[in-house]
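Below you'll find only one chain, the form predicted alone, shown as structure tokens.
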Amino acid sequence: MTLWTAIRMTIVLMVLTGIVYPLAMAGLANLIFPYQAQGSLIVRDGRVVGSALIGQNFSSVRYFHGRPSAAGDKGYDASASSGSNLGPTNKTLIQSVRQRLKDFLEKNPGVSASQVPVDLVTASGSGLDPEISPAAAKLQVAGVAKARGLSEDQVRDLVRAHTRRRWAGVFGEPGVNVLELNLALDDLSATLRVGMKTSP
């Protein structure tokens, strides 16, 4: 009798917690927060270009660069989300940070090593961080503006517009979503090109 009761309870709990509850939560999330429930996907011209929650690798000098990634062989692999698990005294980590710093300084002349925020040379724990600090974004303004033929003020305004503030003014740290900022850059460049073509 006790065994049969245990089996029935196990089956009921499996159905409730393994089927009913997940389906109810997924349905409720899609109803109340459809954008977030579908992965916070960003669509341009009818095509998904990425997610606001997952970083991407931008290598062109025309774009802001995100935080380095240790997820997968090429980075930003959501199926291999992880950090490097290397300690602060690990030689491989130290060499990687030095190389990233060297690469950044070569692409951003006039910037000193002491100005570079740590998030531009170290990977996050997930390897998928979509944001950089406002300081990291501001440091790239001059290089991106020059590569695109824009004024630094125009690019700085975009950074300011895409900076996420602390929640309720207290919790968390400000951040700049790199994908959203780079898409805004493309939109601005396209608008200026159209304006130049239509001007007399």
Second form
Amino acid sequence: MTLWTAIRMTIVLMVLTGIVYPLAMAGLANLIFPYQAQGSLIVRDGRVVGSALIGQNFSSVRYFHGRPSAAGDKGYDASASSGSNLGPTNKTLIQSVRQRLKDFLEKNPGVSASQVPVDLVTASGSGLDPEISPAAAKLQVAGVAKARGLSEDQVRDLVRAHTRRRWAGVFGEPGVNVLELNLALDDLSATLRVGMKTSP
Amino acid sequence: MSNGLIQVGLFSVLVTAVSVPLGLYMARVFTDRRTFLDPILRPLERAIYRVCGVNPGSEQSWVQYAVSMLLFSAVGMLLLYGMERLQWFLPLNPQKFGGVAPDLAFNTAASFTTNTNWQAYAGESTMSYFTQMAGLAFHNFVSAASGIAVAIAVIRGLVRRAAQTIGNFWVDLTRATLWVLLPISVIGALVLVWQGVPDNFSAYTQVKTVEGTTQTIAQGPVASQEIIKELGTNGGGFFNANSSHPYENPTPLTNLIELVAIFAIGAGLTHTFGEMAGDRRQGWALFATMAILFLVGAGSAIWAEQRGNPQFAAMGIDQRESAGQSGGNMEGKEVRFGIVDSALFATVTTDTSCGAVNSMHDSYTPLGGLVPLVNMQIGEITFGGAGSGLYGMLVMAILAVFIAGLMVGRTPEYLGKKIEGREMKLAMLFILIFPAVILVPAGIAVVTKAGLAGITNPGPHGLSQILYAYTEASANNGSAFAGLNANTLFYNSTLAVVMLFGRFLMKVPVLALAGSLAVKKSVPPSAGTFPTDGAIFVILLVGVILIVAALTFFPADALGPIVEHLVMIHGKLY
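Could you please show the structure of the form predicted in complex with the partner chain, as a counterpart to the form predicted alone just displayed?
Below: every chain and molecule of the assembly, starting with the one above.
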């Protein structure tokens, strides 16, 4: 008798909380917030170039670089989110951090190790962190400006415009969205090119 | 540092402000008084009872209550197991995932039924959308509701006089789901979507990135599952990276909402208890005890993580907190959360039985990682899991009055109920089962090949990985030192059994305790009664909790995180 009640109760609550509720919420979400509900996808020239919330790999000197990533084999695999899960006394962790620091210093001559903020040489929890710290962005301004033939002030202004503050001035930490910043850089470069062609 | 203090302070104020109205509302819900949601929910409730053959007017003895709870859990577990095995055949599977392997399906079914939500799988590469919602989200609701039901039954046992019954499990289960969990989830899910959490049934998005490579972005009905994952202190992430994934927790605001949701019910139930006991100060005393333990843990974790890794400092890397960066040990942490919000989340998620993570605990400094471990070892009674936190704390309160009674040579009382031999035996059973199902299997794992094979961080950290796994399983937490390679026959099966023992072997004695207290008459307080609503009681209770945990777990913790800390500061690597 109790078992029969348990079976019926399981089915009824499964339908209510496992089917009706998620379907209703997905419906409402797509009605009220369609952009967010579909994953905050960024569309350029009719194709999806990424999600505003999901980081991606950047290797060119013309772009700001995000954090090291442990998601998937090549990093930033958004179908295999993961941190490195390496412990603080694990040789592998220390060696990879040392290697990343070395690579960064080679690519950015004139920068010393003590200027490198820790987020730039450590992997995030998700492997998909879309942001770097403002300090990490600042450190890359000179290199990106040089590679693009822009002034450092132009790039710095763009970084400032893409710096997210703490919520309500208190919660979380400030960050710079790397994908959005790089897209804005491409836009700026494109406008300047057009400007050069049309000016007399 | 000062911003960290402000964040923790504001968060504490927010939790307190939410817990009082929520707790009083829950007291109304479970004493069948009118609430503002009745016009919508009463007809639905009646329909459910009619379909399921429940007579809401009839009450159950503790044995009937326990049998109903166990049968309901068993049926739900079988349903989830079947769903996982057959998901290739079921709808809403755009990625065409095959059936889940038997040992992993068993482990996951046990994990979600017990409110643990340990995940030996990665959601985005294993579970279909149908399994995620009808299997996993469903269990998020009912495992939490069943925990709340047991807590309410224990409160009834304490406050009723000479009663044979402690309520009706089916009614408590239904009312916890309809009146508490669902309405908050509906609102919470929409707020999360607004902030960027997706909620769709699309196939994974194929992206041509800015630099021309391809990226596959996993999608799904995330928001609806995300909110109940926190509110029900379940913690099973939609994605592998859990709440560190930007789709599960995109902004500092969603992080704050998730943090408050994790504490809300556990904190609220202390006030439900006070209200139902007719003496709100009794509830506040438990609340204060929990708040002290929370603040000590949060402070320690933030401090340890902010100090960073000495090996990084030796390379010259900048780990100092400044306007431009949070600094500290950022391995496994997200920029938007930094040190404070990550360490706070790690504390909150293990103060309760939640186990959601927004940073990777395995990569914490040894002392930073010790905080979540100790939080679980003291029994997750710091606000605690939905329901399980309150009944765990009440057992500790009974132990505390017993010890106080021994000191002055009087029969101990709690809320006017004499605590006698039978109650103490049941309380001790509850307290002893917990470490037994942690330390015995962890001991086996560290001396067997199959157990040692799971270690991915050698040295003392390897012991921490194994100790953490069995601690979280017994405590029904589900967070992890996630490097441990746990999707093996050995870990899937042993951890599943530990989760089931940790949940049901503890819930049954606690219901027996409720039944045993319910039949007692109440004795009026006298001059010799030890007051359980004041500062002395709170201090005693904190002391008892810490001493019990230290006596049980200190040797193991000393060999894991504490040794690792000592070798780390001397620069030794493994």
